[in-house]
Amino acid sequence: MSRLTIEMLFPEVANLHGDNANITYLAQCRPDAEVVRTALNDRPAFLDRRVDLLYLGPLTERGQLKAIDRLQPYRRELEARFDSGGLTLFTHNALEVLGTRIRNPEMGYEAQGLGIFELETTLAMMGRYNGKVMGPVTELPDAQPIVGYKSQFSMVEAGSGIDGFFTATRGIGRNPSSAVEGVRRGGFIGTSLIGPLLVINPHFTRALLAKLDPDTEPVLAHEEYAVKAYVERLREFRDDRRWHDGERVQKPIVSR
């Protein structure tokens, strides 16, 4: 098996919701992989060497501002990576740092993002959304949809023509009036889901491993248990009794 390199950006601040277990699980699937943990004051490894997967996890509000500041000098390199197909995964609110603006009226600030995507984020500290989300992705048959959770007080509005990670068949997308969830562009996937995504979606993880190393048959760590847990979770997600009105798109689905 060829050696994989996975870079985690800013794990000292991007570490909420247990989502860094995404990388722990990938490393268990590929114990030969090198995991590079890039601190806030380090130069990102992807600038100088091959990095097979670049990852940024959930941040505090202050952490978002620090991430924007640290990544601003490398905005063009990030965008070039996405467009060249370099695999990159940003989970939960990490996606928001790539947008044009993050507004927090309650805390009295408005920050410019990296501007790679036409996304505007508004934080409402007392307006937290908690719910489930499910939807098909292009990597997998419809019988194996993505399942996951949202717990957030930031909502994203997107400009036209920005592809989503997927369109939710249950739950909400970027905001309560859209079923379009996350962002795709080239090798980039950004999603607001927590879970952690790769732990609770083993079929998607297998597909991601196959993309990372097309010459190696992907092997899932703890495959029997991961798949059984997914099957049970999917059964629950398909049960209408498990959903409440707040987990549904509240307005007709629009492009935003």
Second form
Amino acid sequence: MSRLTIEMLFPEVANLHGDNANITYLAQCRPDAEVVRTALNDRPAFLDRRVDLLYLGPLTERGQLKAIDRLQPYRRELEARFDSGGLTLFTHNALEVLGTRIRNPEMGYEAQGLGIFELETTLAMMGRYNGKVMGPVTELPDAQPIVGYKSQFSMVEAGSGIDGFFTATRGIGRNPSSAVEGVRRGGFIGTSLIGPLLVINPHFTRALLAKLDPDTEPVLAHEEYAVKAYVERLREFRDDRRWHDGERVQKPIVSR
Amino acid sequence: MRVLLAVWAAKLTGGVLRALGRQGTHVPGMIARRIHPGIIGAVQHPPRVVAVTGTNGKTTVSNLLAEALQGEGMRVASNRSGSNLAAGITAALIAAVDWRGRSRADVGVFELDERSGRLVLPGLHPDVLVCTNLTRDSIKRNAHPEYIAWILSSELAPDTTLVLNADDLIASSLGGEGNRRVHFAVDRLPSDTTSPVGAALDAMTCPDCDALLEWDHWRFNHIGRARCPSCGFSSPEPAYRARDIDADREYVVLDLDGDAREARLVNDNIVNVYNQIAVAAVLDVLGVDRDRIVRAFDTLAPPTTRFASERIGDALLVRLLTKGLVGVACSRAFEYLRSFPGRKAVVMSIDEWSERENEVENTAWIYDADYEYLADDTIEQIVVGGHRRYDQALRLAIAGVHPSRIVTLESETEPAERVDVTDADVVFNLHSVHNALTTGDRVQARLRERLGARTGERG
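Please supply the corresponding structure for the form predicted together with the partner chain (the preceding block corresponds to the form predicted alone).
And the full complex, kicking off with our chain again.
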């Protein structure tokens, strides 16, 4: 067993919606893990040393702009990390930081992202979207889909050829007209889902632990409760009565 | 004419609803807004208008303010018996005018839902707006406190005087350059620390240079007094301060812009100490004589609290409203629970009922709550009931509660039967808002019975 290093980028501003529990839980699954917390004014650790998992969580709108500003000098290093298989997880609106543009007309700004992915984000500050999402991932059998929640101001339009984290079988993906949720490239996974993802999807967490350290049998912390909670949630996610019109993928306006 | 039409329609509807035994504090406002969407601004206001908003304490502050101003002999228009949304404020404004649309009140005190600022503030145009605090609330509705601050600041007129909490770096910076701001605060308490802990930490960085802030004293979430070690930024200086709090003697010193006065402490919960100094600050801004401000607290009734305790034999039974979906509120309840001395047993059923049948509750909020307060050796058992029991149990385990102390049951009321009360000094009944009258009442009754039986056996 080699000691894992997990780097959390900017946890003092990227900590909304309880999502930092992704890392708390992962670290409890691997009690030997070192968690490095990199502040806004610090140099990211992944530039200078081996980091097994790089994580960025949900940000305020102002926090998004700060994250873009701080990561801009390391755009190439981030891209190289993704392409070389360096495991990286961005949740909620952190993914948008890596896109080409973020538009927020109500707050009166339009910002360039890092431009690693061809993603254009538009925020509707008076139209927060809340919903559920479910879909299978390549790491797991179809019987163990990802389950999660969206609670966000933003919708994302993606250029062609950008692989999703998964394709939703229920709920919307990057935007109301797409079932493709999030982004995957090399070792990078970006998803808008909160929950937190790794806490409410223990099978996926186990698969991630196996990727992080192929030589060690993954062990889930508090496995009994984690699996029971997943089974119960999945049962409810499979219940048609619990899905609403706003959670259906709509046809794009041009094709209606 | 359209204004009068809206006023008449609202008054008639209100009269009919009251005759039917209903409150009539929301629907009349809805109807008036439908007839005249700008009615909040068009209807005649009382000569002075105070709006009270914030995440916690707005009901208490607006009620205390209304009571104190009535004590000054003023006719007060308020929405204290109605809703704090646009319709409720509309109904309250209309109730305060006569059939010819002329205001009959001397002052208006309106509690304002912080997310409704966009619909209300442009028309209401308050002379004074007090913001008690802005902390995290419902993820689905309120997103994060900076968002709420943006809504409020976007809609504030530059001539509104702002009475703000200096110990809250988000609320304290509300408004624009033109707004006059006065700040209130509660001086350092023995229980304060200098190191923030917990899941819901906002405003941890300097707004000017992004450096991590240092804390002269930190209380909870982002409440406390901070400064930047890099650029010299610091929390605003409060003109109004509560200090020397003595809960046993019900005593507090209220420093009113350098003029220190001894006053009765209305309630010793820290949130209510903030509420009291906020009320004093607003009354001072409104020009109420300072002697009378202090005397007003002699008679003001303590606010309704979210807990009740009863002694049964040698045990204490404590009922604690633990507002599901709002992590910050739960953290305060858990922290309070832990502060009780002695061995504790806990019954906890805090699922969101409204999402039980036709939704799947988004439980992300439980990771915004500090369940770590419950990982304490004096808490010997936590029996979790309800639909989301495994999510709750997992959260407790992640927080460090030993699995041997966690029991899960599908029923929300069965935990009252199963909790081990044999040796507990304090037994807690934690329920949420929507299940208060069902689960909360039944669990309370059963725990009361069991503790009564325990007392009888011990004779």
